[in-house]
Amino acid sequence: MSSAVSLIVGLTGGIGSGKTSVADRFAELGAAVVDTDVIAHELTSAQGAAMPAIIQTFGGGVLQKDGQLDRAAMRRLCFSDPAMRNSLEAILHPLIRSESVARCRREANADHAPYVLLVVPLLIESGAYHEHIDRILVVDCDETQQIARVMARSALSEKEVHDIMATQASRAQRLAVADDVLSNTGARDELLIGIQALHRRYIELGRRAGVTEHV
C-alpha cells in the first residue's frame, strides 16, 4: 500500500475480551482506528444503507421504533436459525468490508496518525481483511473474565453468552494467527503498559515500512 501511513494492524478478540477498551487507548495514543463495530451501529441505524436489504428480507418486526435494527430481536431470529444469520451477514458484512477498507485508505492517506488500526470481531472468522492489513492483534483473556464481562455489560444470560461465543473462534485458533498478544487477563496497568510497548513498536515498523517502499 503506497500512502502516507504504512502499517494496517488487524486488532481482534472475543466478545468481552476488551477490543474497544484497547482501541480507544491506542486512540489516545495516536492512532487512528477504524471500528467495524461503529460502522455496522451506522449502517444499521433508521437511515442505515443495510435497512432496506434488512427490511425487504427480515420484515419490519426487525426494527426498533424509531427505525433502526433491534439488534435483540435480529440476534434472537439469528440464533434461532442459521440461514436467517447467513441472510443478514450476506447484507452485512461486504458493506462493512467495503467501508472499513475506504476508511483504512482515508486514515492512511490523512498522514495524522503513524498507524492504522482496524477493529475486527470477526477478523479471524471471516478471512476478508488478511489482504488489507500487515500484522493482526489479538486482545486475549480466559472465556470465563470474558462470560462474566459480556453478562455485567449486557442483559445476556450466561447461555446467550455462549451461543455467540460459538460462533466466533476459538480462544486456541486466534492466538494460533497472532503476530502480537495483548493479556487482558490481569492489572489495567499490565494492559496499558503492553498497549504502550505495542504503539512504540507499530510506529517502528511503521517508519521501516514507508523507507521500504520509497527504496
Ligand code: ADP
Contents of the next structure:
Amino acid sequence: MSSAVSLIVGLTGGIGSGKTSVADRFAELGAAVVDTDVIAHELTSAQGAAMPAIIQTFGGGVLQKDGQLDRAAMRRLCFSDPAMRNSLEAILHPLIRSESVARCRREANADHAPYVLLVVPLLIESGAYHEHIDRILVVDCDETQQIARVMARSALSEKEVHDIMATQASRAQRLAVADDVLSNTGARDELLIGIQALHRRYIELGRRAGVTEHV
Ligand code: ADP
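What's the form predicted in complex with the named molecule like, now that we've got the form predicted alone?
The complete assembly is shown below, putting the previous chain first.
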C-alpha cells in the first residue's frame, strides 16, 4: 500500500485475548486504528450495507425490532448449520475487507498518525489481509483466561465460548506467524508497558520504511 504513512500493522488474537483493550491503548498513544469488528457492526446496523443481502438470504427472522441484525440469533443459526455460516461469510467478508482496506488508505493518506493498526480477529484464518499489512501483532493469553474474560463481559456460556474458540486458529498457530507478541496474561499495567515499547518501535519502523520508499 503506497501512501504517506508507511506502516500498517495487523492486530489479531483469539476471542477475549484483549484486542479491543490493546487497540484502545494504541489509539490513545496516537496510532490510527481501523477495527474490522466495528466495520462489521456498521455493515449489520439497520441501514448497513450488508443488510439487503442478509435479509434476502436469511429472511426477516434474523433482525431485531429496530432492523439491525440479531447477532445472537445469527450466531446460533451459523453454529447449527455450516452452510448458513458460509452464506453469511460470503456476504460479510468481502464487504468488511474492502471497507477496512479503504479506511486504512484514508488514514494513511490523512497522515495524522505515525502508523495504522488494522484489527482483524480472524487475520490468520482468513489469509485475506496479508497483502495489505506489513507485520502481524498477536495479543496472547491463556485459553482459560480467554474463556473467563469473555464470560465476564457477555452472556455466553463456557461451552459457547469454547465453540467459538474451536472455529479460530489455535494459540500455537497464531504465535507461529506473529512478528510481535503482546502478552496479556498479567495485569493491565504490564500490558501498557509492552504497548508503549511497541508504539515506539512502530513509529521507528514507519519512519524507516517511509525513507526507503522515497529514495
Ligand atoms: P477481544 O477484543 O480480544 O475480544 P477485549 O479487549 O474485549 O478482548 O478483552 C476481553 C475482556 O477482558 C474485556 O472485558 C476486557 O476488559 C478484559 N480484559 C482485557 N485485558 C485484561 C487484563 N489484562 N486483565 C483483566 N481483564 C482484561
